[in-house]
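In the form predicted on its own, a lone chain appears below as structure tokens.
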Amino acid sequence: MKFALVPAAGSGSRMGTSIPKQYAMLCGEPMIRHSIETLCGFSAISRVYVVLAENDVRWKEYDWSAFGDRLVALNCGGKTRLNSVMNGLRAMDAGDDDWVLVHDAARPCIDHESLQRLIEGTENEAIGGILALPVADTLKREDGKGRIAETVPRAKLWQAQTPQMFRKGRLLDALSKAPADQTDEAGAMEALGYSPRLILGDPGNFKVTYPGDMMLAEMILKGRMGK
């Protein structure tokens, strides 16, 4: 089976706003609901867990019961990304070979055609894979005074985004060993020795991370209801 795993413990500091990101309003809703439609309206995904704050109080406050019993909210979030991730793929009623769709909640603009592209290309997988996209910009590293110290090659370099998917087994073991402030599943599957595999994502598919990312994220959801 496969399940989706969204962890929404976090508080979004870079956004500059007063509110978790996640429910940063963005269209008319909460931005989390946006990624928790399309993953519930993805028939090859049984059930979506959402990984919360124990604290989260603001959840509550909106209306999820269009989706029934498809999403499951679990209060056990941890201080980083990669212990909500554990402590999410421990508590979801799920065994140890499911895959796992790990998806990030500031990520709204997540579409049917990438999911299915993911998952054609990763369930016949021995490690699983992640959706990514080729770098396509020249990359400049930085000498630490806001000057360039190099131009880095980016042949061969893409770009990881989510969802990640990974069986649930391997992926709890691989994070078990991971260090703390590892934010990305596959790194910690790539630390063990496995290479996950590439599958072609979307440009549209970013992460919401500066308040600016706000009205491109709008731009795209609208265009998809054809406002």
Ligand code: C5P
Given for the second form:
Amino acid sequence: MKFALVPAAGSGSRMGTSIPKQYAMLCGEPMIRHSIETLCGFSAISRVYVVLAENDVRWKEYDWSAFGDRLVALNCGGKTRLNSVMNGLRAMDAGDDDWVLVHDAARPCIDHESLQRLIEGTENEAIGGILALPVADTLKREDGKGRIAETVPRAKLWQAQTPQMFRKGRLLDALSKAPADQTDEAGAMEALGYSPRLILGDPGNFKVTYPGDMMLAEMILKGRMGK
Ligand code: C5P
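Can you now output the form predicted together with the ligand? The one shown was the form predicted on its own.
Below is the entire complex, every chain and molecule, led by the chain shown above.
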């Protein structure tokens, strides 16, 4: 079986807003609802688990009944994203061999075509895979004083996105051996010597991080609704 796990226990401090960014309003809905709608509406995924902060007060302000038992909220967020994902993996009702697609609540523009590519490209892999994009821009490394130290060749460089799809047992094992500031699941698998598959993502599936990102996400979502 395949499940989605959505870590949504962050504070979103880089957004500069008083409410955590997963609850920032986007096209009339809290940001997290867009990912939940897409994931719950994708039939290959049996259930969607959302990991909330222990002191979350906003989830209950909204009506989630439309998703029925396909959506389960867990109040077990941790100090870091890694802690939230690990707590969620431990709390969810899934076997060690079940696939888990870990998806950031902060990527509201995930689409069914990307999910389909991820699942088709990963389910026959021994380890798992992630959505990612080949880097398009020229990359510069800074010297620490605001000037360019060097140009980094972009050949073979990819930007990691989510979902990242791994079998639950192996993922939990890898995350439990990773440093607390590990920012993605694939990195923890790589540290154990595994090479997850790279699956072509979509530029629209970017992570809302800075205030200006909200407008871009709105444009993408409105463009889709207008189709
Ligand atoms: O802060 P950042 O954008 O990297 O967070 C990525 C995702 O991880 C967000 O969906 C955020 O809510 C989640 N997160 C979490 N628990 C934390 C920190 C972040 O679930 N302690």
